[in-house]
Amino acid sequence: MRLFGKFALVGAAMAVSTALAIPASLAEDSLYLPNLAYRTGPFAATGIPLMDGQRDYIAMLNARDGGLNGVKLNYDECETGYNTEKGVECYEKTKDKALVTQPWSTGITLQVLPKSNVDKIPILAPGYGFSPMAEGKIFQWAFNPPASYWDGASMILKYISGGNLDSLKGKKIVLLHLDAPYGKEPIPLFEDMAKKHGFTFLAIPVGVKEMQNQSAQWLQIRREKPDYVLMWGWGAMNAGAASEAVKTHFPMDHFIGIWWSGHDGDMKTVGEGGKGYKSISWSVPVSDAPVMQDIKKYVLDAKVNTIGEGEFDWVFYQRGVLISMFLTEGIKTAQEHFNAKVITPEQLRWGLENLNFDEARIKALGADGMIAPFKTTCADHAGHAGGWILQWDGSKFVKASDLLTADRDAIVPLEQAKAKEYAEANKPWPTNDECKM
């Protein structure tokens, strides 16, 4: 059994890339998806059953269907441990054979995003890294899908507000942040909406060294006594930060997170004292889907691949199979438009600007339920689709909103604005001129 905790225990966290890489004598008749991936370190509580989601996601395929079009998944970790230097020399280890680059931090993705350019590898990023990528005229090998951070701060002040953000005037919203490129993500869109709609805003940001112990930020917390505390943590910070809210007896349910800030192993740290916390989510656990239990089927049942007590139905491990499932429906599509088995990282690129998750070909997938609609284009990269309220009911996540949705009309012009930014600051930069809105 896996250990779960504010930290995983490093030997129980080892990588998988050996039991899954496909031998070298098949490379040719197989598909390399690395991973760079964090079991180790002060995040890996978080990394391990999203890791171990997008890997079973990829064995099912294998062991049910063959792979893709007859194609093996060559599925490959490289531990980073959430470094942003290791980060970086996994992407050039593995950059050569890569079909795709998964960098699975804010941090390596920005430093990762110029290089794409150049070596022309798409960088897939579900749901984190840099919101403006969602602008694929400019940022033309970076995805997003299904939303952008963005997208999961204006519907957090949607839901609070209920959907009249006037109705924030003259409340206090405090967002308690990793100080950490990822936690800094909102802060541009909180800043813009409290200055248009009159509400308060302050960020309290939690170093690295501090995610255990955010006794300080806590204190700070109670003399500002906010109306909400909004919280893009990540890793043990997430633990820390509901044991500290528990402690000081603020109201949990007016305590929400990001989609990464809404993990059962965290919550499992505070138990019942945490009932009543939330945190927005663009996927939903739902166990007794046809393809969680194909999973459990071809993967988990065959001791294929094994994984921690529980995490089956946890919100991380099923949001790493959707991952997964977006890379192959990029893959499929690009075969079926381009004719061919082995694509090209260029084909695949194709791919994810041609992603259509509709309701049917959500609910042929088996994932009915799971994640709300959206679409790709090349001139958008994220999709932006829905997301729902995940409430903490004392043991486990449950789904509390009906479908919330961003306001684009309020994110397009900081998106383009800040998109725009970065090219100029980052010259020459090419743009996809030929893509059309």
Second form
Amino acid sequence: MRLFGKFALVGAAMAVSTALAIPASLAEDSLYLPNLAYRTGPFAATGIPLMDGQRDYIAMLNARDGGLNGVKLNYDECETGYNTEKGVECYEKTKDKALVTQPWSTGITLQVLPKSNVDKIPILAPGYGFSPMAEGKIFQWAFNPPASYWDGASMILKYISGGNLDSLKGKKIVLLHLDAPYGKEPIPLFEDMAKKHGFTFLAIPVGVKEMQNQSAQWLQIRREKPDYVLMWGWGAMNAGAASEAVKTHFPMDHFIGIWWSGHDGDMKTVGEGGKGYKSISWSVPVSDAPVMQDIKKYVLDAKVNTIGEGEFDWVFYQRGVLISMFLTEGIKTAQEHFNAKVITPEQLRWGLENLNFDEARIKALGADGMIAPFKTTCADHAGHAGGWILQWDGSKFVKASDLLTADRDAIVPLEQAKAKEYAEANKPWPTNDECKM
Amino acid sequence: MLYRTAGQFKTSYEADFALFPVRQDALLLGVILLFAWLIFPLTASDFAFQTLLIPVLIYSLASLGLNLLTGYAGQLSLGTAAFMGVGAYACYKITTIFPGINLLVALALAGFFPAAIGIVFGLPSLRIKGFYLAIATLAAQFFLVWLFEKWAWLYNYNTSGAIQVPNIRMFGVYVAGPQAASITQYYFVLFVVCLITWFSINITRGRIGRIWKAVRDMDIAAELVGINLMRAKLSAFAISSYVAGVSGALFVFLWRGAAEPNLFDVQLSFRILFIAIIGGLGSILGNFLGAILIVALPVVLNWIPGLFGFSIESAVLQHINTMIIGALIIFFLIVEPLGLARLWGIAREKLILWPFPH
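Same protein, different state: after the form predicted on its own, show the form predicted in complex with its partner chain.
Below, the chain from earlier opens the complete complex, with every other chain and molecule after it.
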């Protein structure tokens, strides 16, 4: 009992001292950057490396430069477990002081997207979310740099056709997709392209409940004998598809995934058998890039944060770093333009609308070769950077193509039509008429 | 002392039939209603509305729907979420086919679709009972969610396959959609929940409720005293599904704002079943107590470390939270297997006998 009393005393003392310490840290200028992370739940395996990368880049900036222009970055995770309900809880909890919303799931994005016009907080959904979000005049508060799913789909088509889409005439392309808003995203574009270029397109959905057992879907693929299988998969679906493809002896180099289907952890489960599998990606892991070495030096070696073994070289970890870089560059741009240290969400929106990742900037950031140059404007919230094909060599992903860019002329009309449709269904929907681009 | 019933004489049959024959019960209810209608809305923040008040009310209503079926009529169901989904999709179709329709009317109409489907899936209950019936309702659960995914007409051929709630106005104020203020949504939900709760209390006390209870306790005996089992069971399915459907429409329209088919997955059914079981089967009050424990407590627990100035990593906090809630569920079920409502019933009994409780 006396021992317990002592513990209680120490505990109380600690509580008091930390409570006293808080006002001091609040008084300092800081930028609050919440992240609706998922380190638990069915998709945790893919979430953890991404969140680690995001967290560590910001920790590195705080340690190396003391934040951004002298303002500390307060990165804060709110755990959602990829659950929409928890996501909304997190959004409501953080929105009063949040500079940005990073929803991290298409479901949560769909929930917060209509609220963005009311709450006026930019949504940053790099490489995911709703493809028409790129249409900045209609989706004023949503950003999906550096490329949308439709860009990704177009890049893949360009790659398999060798640059000339008409050469796909008569071929058969199967899309194996998660039966959720995310997986259905590219279907309108593929259907459109199939009509235009004369290939056969077939979508095979994988229900969330059947992610780990896709034998029925692969039986259908075997029967259909497609020339290519494309995949929009997530979480356990990726590993499930890879092992089924190995089992059915599908030629791995004709099996291509979107950027979220190129996770080292998923492919490790099939290892050598998955050799040849490809995935389009707007990011390339370059472990000896200066920015990565700085993270190693200031964060990992300094034991500020710890990550799993080998995670440092993963595609997803380094992609997380780039995602935080989009955000901090947006903040920096806004700080310079408005000549302010602590910026508001409205100012950050301007910053994200004027991102300029040109060759020189990328080099200065120490991310040379990790990402292709792109630029956002008030009309274009994605930037539409190019991507590369990454190929699994049995133990890691390696770059296997030159820079591919999306066929924007084919995508823009569709993007505008769908964005208008969305605004129409959600009347009254304010649009940005000041933007004259 | 607080609950002394001595001296409260009933001098007429009406007084004896009253919903709350004990004066203190009526007073307590009055205080709760005062909080719900005045004090909470005046003091709550957006966060409190969106994560505590509105969801607790909606989950209570869903659980009430299940409780009418399982707690009163004794028919075990694992398909509540699917019936909620039917309500939500029906409301979505009604509001998009007839834009400008009053949302209350749309909600009231939307309830009839799950009621009809509830009757269809209730038919097996005439032949099977208990766990076997649970499997039949589970079939409804899987079939309906599959239908929400495949039948593109239901979501207006939207590419994402999800439904988005449009901005809906009532008397010039936005009640649903992103433009709606939390406080209007809260009052809307509160009104519907109060109305249905009042209706349910009366229905369970009256003839229909007694028929259901007779069927629950022993169906053969009930049949022998002249109760039409088919009518009793199917009416339970219909009314329960109606309530669940309305709660599903509220769930999407007044709270979530968007829904994908997976939202109405079996997990949601289980969650509602937990609320009903922990709150207490065969009670109205229990649904509200259960919803507070299952829905609101985790949100509150997430705040506690912050209040004391501890910073715990969000993922760790989530794990701790799950463990605490799990432990509490087990604790409450050991202390009182009949649920929180029964726990309150015992406490009330003791208060009435105070200072000599036994």
